[in-house]
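Below, in structure tokens: the form predicted alone, a single chain.
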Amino acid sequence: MADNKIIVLKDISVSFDSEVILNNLNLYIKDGEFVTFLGPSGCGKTTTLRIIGGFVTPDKGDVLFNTKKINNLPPHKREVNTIFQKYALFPHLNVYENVAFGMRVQKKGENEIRNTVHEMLKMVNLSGYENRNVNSLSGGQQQRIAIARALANRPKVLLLDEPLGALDLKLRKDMQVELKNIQQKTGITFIFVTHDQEEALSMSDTVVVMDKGEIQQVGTPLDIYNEPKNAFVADFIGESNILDGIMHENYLVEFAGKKFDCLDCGFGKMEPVDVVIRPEDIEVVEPEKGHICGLVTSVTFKGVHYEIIVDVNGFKWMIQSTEVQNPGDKIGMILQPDDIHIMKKSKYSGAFGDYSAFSDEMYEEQHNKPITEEE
């Protein structure tokens, strides 16, 4: 993969009827990479796909493509294309004609157009379908079919925003398979929008967490889920136990009223921190050999494993074990210091991390506060 940056966003800010949408963003996207903008609903991921697709120019700051300013560059004449969660396919011609019809606007000879049309049906596994009525085909066809015509104009980047969200879980993960082998084949930049985890650690090369309008973390899969840089990423990112603990030295923490090795250096001596660790890296063992005991206050069968929900001290800790127990049970908990990651304080710290319930509403209810920024 190449290391120079095709897309490069500077001190991007964007605001709607005096609400910030996006604050000062700085982001670059190598040439070549698969990249997905992941986060809740409101947090700018849409917003910032449609600038680099040139449908939102922004209030301040610059878009660079090619280390060309495009600023000001209308969509149809940046060398990059938009695949919406509705395909806008044209229901009145067919599928051949569906995938050359950029083909046709740019005024492309006949032989060319046939020939592309071929090679992007057969790279979406479509080969035969060109004289098919686009309203005969199935969702996930239908995306096929977007997905092609957009290839056949050769874009330098393909911006694709939520395009799975209509379709069935089987599909879907059908779906996820064929849009990165398909990124793979052509070499071209992808830059996917979802709010899905599972997807966005499942297909990119590169993962950007937004929330509120700003990044909070870029990495691959792994530094995203291992390497979390705040309780909003861990919490967003998988399931996350988050607790408030102490750093006393380098690779020395104290929370839960214990202190454990780790493997995490560079903070301040007696420095509080948030401490994360994974439901999956816990090891249950008899109360009396636990660095950890609690009580067992519920159980659910997640098909793979059990999900145990455990009081200790009145913080509620999540267990995925594929060995089951019963509420009302007493058992210790075992961490060895690769299962203990260390994170800075952040205006995160506080609000997430305990699963006396699993929503911010239901967290809301049983604290009787809302969460705000600041915890």
Second form
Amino acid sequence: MADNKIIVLKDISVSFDSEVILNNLNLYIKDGEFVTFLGPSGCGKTTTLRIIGGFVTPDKGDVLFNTKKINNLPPHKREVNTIFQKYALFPHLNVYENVAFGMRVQKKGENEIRNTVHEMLKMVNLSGYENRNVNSLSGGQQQRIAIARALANRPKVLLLDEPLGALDLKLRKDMQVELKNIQQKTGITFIFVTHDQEEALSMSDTVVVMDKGEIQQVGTPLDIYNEPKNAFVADFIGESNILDGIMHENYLVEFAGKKFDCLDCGFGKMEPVDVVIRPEDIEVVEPEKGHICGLVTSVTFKGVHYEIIVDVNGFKWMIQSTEVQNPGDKIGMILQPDDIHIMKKSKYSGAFGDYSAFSDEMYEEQHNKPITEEE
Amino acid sequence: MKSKSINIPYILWIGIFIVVPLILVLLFAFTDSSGNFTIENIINVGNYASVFVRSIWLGLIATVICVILGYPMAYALSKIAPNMQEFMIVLLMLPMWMNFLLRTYAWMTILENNGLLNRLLMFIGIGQVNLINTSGAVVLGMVYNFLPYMILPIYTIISRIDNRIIEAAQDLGASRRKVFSKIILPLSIPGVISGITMVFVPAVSTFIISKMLGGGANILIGDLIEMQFLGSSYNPNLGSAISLVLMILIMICMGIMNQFDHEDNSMGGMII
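Could I see the form predicted together with its partner chain next, after the form predicted alone?
Every component of the complex follows; first up is the chain already shown.
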């Protein structure tokens, strides 16, 4: 398992006009994996993808493909293919010729081309579209052609640069499932770039969370969600309440003025830490029964659940609950040991996790909109 | 309602300066000097067939040379640094700020028998060469004057090609040469077509260039028409008839060109 690394990035640094885009990045990608680079815009995820594709040459560091160094190999000689943002189909060619393009430049036989094009179009459910003008297709269909075109080259690795960004929500969900199916069917390594955390969690085998040109965490979607390494990851992946805490001893942490049992150990005695509590893990009870109690400041209906902001001594918590609460009420909150996750302090400590600003926004939104969603 | 009232000045403009003159041309072409209907003028145009052939032939040569010179120039222009591009475009346009006549006069003094070029040739020992008053000089004048009209539309269309499309082609295995022949060239055809239109039409109907650089032996349609209105052989009816035939010929040429354009768009996949 350990030696099937298809791509290795070693000490990669890139800057454009003295602005650092990637800072000493180290990463390997295993053959056959579905890997997602996840991060906010400007985090360097697309640049990393373009380095693998051959469109950006790193200032420092090495790119290895099957243990061969490919730093200076031009894009057309690499065994990777890319699905670009907005698809970049060839507007002067029809669907058939778009898909056939890669094979044509490699001078494949006409029979092979025809068979492959039909096979690819069948895979993306667009059989019969061979003679259509690509400009007449919908966004979703163009997306599928782009996939067919890239896969027709039989790449070892497929790079996908926010390919679903231009699609509407419903189509996006369908394409997520479809892409995952194609990946499993073909066994090709997929490297997917997105800023959508839900997309990343639902599709990937491995998620690489990036920010400011650095990798913040690499892990399975479950690891990333349940065991975020720092406040940035915790905040970026889903909603989270992040509080300052002190680790008294193994399995005992103090935050919000109380001591709690937890499942974490290995920290120094009385070490300051960040404590993460996911809003859906908090149980709401009567004020006197809770570990902590606070004042409900806002309630927003989100479809599946209510988003409840609770003020506890000035710190605004977020709770996601299927039961509605009323603003102005006092409620209690119960935190079980496995709801509490402890992280080491990082440069992101204190930057996230308090929903004060968020609840102000909510407040304004509610007062600007004529229809409130409170009951 | 509002948009209609905005249209009125333009409709008036088109009516007064385009439709009415065209009707006048039509009217003159089909009447004699006393105003009676006749098709004699149109028949007489046939006497000048050789002038038509020469005009179209020289215009065609000039257009082809403009494509050959202009395309690489436009391509190179679109590939240099953006701020340099602006500067180069200004350089390209600079001669166009000067009067057309003046530019052609300048070529006259260069090409004359004891002009700049011949003096240089004599100096290096080649001896005098007859340059002025040849059809070559006329083509040179056309190319010089109309080349920017070829470069600009091609440049515009090449620089508008989405870079991601080029990257996609590279990504799929196309080398630089393949990217050019399979992506950039076919996508720039519309620019070439409009360049050809913008060079061919004025080149065919020019009269100053041929008069100044071609001498009496290289009369073009433009000169012929001018003569009917201003020259010794005053005959506006024949002049109108010649104009009409020229217009129709150019329209047919453009129609054929556009056919090519359409074919390229839909059949693009077949160019391999």
